[in-house]
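A single chain comes next, written as structure tokens; it is the form predicted alone.
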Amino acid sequence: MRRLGRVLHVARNDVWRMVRDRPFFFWTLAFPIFFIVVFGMLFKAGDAAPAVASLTVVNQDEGRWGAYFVDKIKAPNIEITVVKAEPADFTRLIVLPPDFSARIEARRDQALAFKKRAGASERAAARVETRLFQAIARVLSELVLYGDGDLTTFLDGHPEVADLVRVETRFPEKTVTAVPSGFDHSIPGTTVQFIMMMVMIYGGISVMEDRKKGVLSRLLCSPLSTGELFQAKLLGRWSMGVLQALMLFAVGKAFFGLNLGSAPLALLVLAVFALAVAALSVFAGSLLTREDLIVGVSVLLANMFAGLGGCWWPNEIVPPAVRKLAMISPAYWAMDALHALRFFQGGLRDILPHLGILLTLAVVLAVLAARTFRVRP
């Protein structure tokens, strides 16, 4: 218990150190917050399909037909509109032409043209499209069963049939139904990034710099030994990137209603990145003797783990050669296992494999911080 107090103290210390800075907030609150809102509105809150979707009928058709298969697409969810003439502002549309009524007499084929605004919602298109498909479906069914008759006189009276075909829509599997975005996707993103980026920063100078100046070889001159010392300043990092987590999901939460899907959960995936941010840190620190070398490599690890990770725009819309790539990013599997809590309903065995290879990236560079950690200069 000793020891823990021991080393618990020293890690207190140095977050104490960090929140003092007077720049500490702005580089990882006020800064953060700016690229938040940049982020979230460059990739707007995702397609919410509205409760009824609006449809444009232009029936042209000279013929009763048309009519016809018109109330075969009502559906409650669904909001027709019936003109003559194709109207300069629509949502969705489809044409009926003139001969509709006398192609289907004829038995012969044709073409419907569907046409949809573009920006406009892609699941009430869905929504759209699969009723008219049913209403294909159902007058194609019903001709089926009145057999060779007379078409031209079917609509003047006919027996009820039920229907032949269903028509259900479902996508591939593995497909990704939902394309993250909005604040959802921003908070997150620009939390792993500021976790990478100010962690290696702060961290790395502040173990530089105390090794410089003697503070670590005086801190030997108490109970502490080397290896406590080592712990010390990776759970003092560690600490600092779950701050500055918490922070930004707070504020989030305040002022940008962020939903994580699970909060638990996706702080348990940031807290095992910060770890892997933490070794890292501490292993740049012992490494690297120059201010300025450390804040350029932090920033050119930051932005390009950040950019192949997803924390800019969502890897589900990058080619899958990008996104293979993308896969050598720590950022990639923290922002994949935040996208699945929250974008497509995962839960804990959902995102095991990516806690295990962050867990596993924190274990390998926490070694190599080890064995590189320096007290003397």
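Take the two forms, find the largest set of C-alpha atoms that superpose within 1.5 Å, and that set is the rigid core. Positions refer to the first chain, counted from 1. Values in this document were obtained by computation on a predicted structure and should not be read as measured data. What changes on going to the form predicted in complex with the partner chain:
- Core-superposed comparison between the two forms: the CA of R323 stays below a 2 Å shift.
- Once the rigid core is overlaid between the two forms, I104 counts among the residues whose Cα shifts by 2 Å or more.
- Put the two forms on the same core and the Cα of F114 is off by 2 Å or more between the two forms.
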Contents of the next structure:
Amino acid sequence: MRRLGRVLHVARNDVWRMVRDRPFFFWTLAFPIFFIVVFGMLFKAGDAAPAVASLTVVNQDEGRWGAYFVDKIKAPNIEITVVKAEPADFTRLIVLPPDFSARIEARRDQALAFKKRAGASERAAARVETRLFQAIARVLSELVLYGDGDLTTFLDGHPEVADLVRVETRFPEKTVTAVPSGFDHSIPGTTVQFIMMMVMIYGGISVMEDRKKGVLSRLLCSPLSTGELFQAKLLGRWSMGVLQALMLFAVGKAFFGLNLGSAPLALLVLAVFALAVAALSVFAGSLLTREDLIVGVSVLLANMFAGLGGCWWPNEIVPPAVRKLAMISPAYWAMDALHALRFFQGGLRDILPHLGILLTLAVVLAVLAARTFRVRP
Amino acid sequence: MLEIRNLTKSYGDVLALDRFSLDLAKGEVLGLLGPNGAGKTTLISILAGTLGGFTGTVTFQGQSLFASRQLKNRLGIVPQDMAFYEDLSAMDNLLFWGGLYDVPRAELKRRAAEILELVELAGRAKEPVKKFSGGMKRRLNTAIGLLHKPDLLLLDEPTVGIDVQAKVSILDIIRNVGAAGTAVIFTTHQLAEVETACSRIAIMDKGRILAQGTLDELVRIVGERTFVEISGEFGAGAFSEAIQDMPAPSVELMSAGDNLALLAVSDTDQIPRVMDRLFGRKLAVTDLTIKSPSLETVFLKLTGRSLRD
Ligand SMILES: Nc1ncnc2c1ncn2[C@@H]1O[C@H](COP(=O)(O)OP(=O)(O)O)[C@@H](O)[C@H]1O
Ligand SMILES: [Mg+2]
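Since the one above is the form predicted alone, can you give the form predicted in complex with the partner chain too?
Below is the entire complex, every chain and molecule, led by the chain shown above.
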């Protein structure tokens, strides 16, 4: 009990000293709120799909099936433009090749090209894609049921088979159905970024300075052991991170209508993330011997991880290759878990892999930090 | 209450402590006098439990000092560094550092206020320490070591780098702590301090104790002779050669270094004769100081060097 008391005593003092520092509120509140507003506004419009999605059909088909297929695509929220040759400018486009009808009649397979202009609304594209699948399915079902005729006419006379074929489209799991945006993205993003900044800078510098000034050695003159001292340093820095998260979430709730999906799970993600960052800060403080070096490394790592990890713009909008690369950033795993909770109806099961990765990272960094931890300059 | 036996510690090739042994009784104030690099900080760090990799034993109140961390509750350390938090107030520092020991919170608060009175910081207890003068910081540094009422207090150069007045006040504190029954070891490289504040003095150099005793006992080591310190431009060998045929009891070479030598002479009449020999060999003398027996001459005799170098 005394043991735990001593660890808490030292950890509490570290947090207390950080909170008392004058620039503290600037760094943990004013500056992050600025980030929250800027990135919240920047990605506010997000990917609201246009009311009517446009589709250009390049119909090179000679037979009757091309026109028939186009007819099946028609829907109130899709604006179809039929052309003969591929235009230079389009939003999204499907090509019906010259042998479209011939292949259908010969019962041969064929491939249709569907193209999207880069940057076009993903949601509108999803709507059009759905409609295309439905049209393909209808054409196929008609061929099966009624030979080469028109199913609509056939069904008028045979209501009993109307529901024989139904096409439901579902997006495979993890397909982007929403792009995280607005304050619900920028608040967690900024929080993740500033946990890294604050904990690494404050936490790293104080370990280094206390060692240089002989404070760490002096702590060991008391009944406190080296192990307890290390635990206290880790705990203190972890608390700094959690405190940062609580502050920004509270501000978010009060002023920006923040919705985290599940606040307890979001806090759990950040708590595990903060542990990894806490270990990293003790590690940096043990390894580096100069303040400017610690600040430099912290700012560099925090911003690199934040940018790459999806703290600024959502990872869901970057190219797949970049997203893969982003996985080296611890922030990616925190952000991906937070997005799952808020934007993709995720629960604890969905974020278990993220928690596992972050926890493993925390353990590895804590072992490294413990190995390099020293109290003498 | 404290028995140090054959403590040996080296940093690579540097032997910082060389079979160092020492005994200390309750209420004794021991001044450990040694030049820079003598091994004082190394000794204090080992006793404080912050430096390992040594051999030898230290027995404290009948058990090994390193047997249990609980023993630290009876040990007070004042390191050479001003190791505390400059951004906190003196009071907050005391509460934090004292909080590491097994002292009940209410008792701790009471003692902190008491100690602040003792070290004359009560009036500025709530100010951030960074606003303090060097002397005030030294007093706070000392106060932190006293807070949990240790049985043994170790201070490493507690008066370094502060003005005379602040020094006197720290030495007063040390004397009072000793008078109250705490055993004290404090290290210094300043003669005047040990002359006034200690019940016993130990002179150490190169990791060992060269002599110890009360001031009187130590001064007796050099006897009733007068000491002459000669500086000039000469090598140690040339100097010894120049005076080697002078009869031993009347002129004795205590130590000879390059450009600095120490002689003991039976009476001052011998001094011109020594000068003749030196001039005869064209050895230039730039300064000559006559010293009556004192701790300084003891130190010079034992270490062969002045504390000022
Ligand atoms: N960390 C260290 N690494 C190497 N040598 C050291 C270290 N600390 C002290 N020394 C050497 O050990 C000797 C004793 O040093 P120290 O105990 O600091 O002496 P003092 O406190 O009496 O000035 C000196 O020669 C010093 O250079
Ligand atoms: Mg020293």
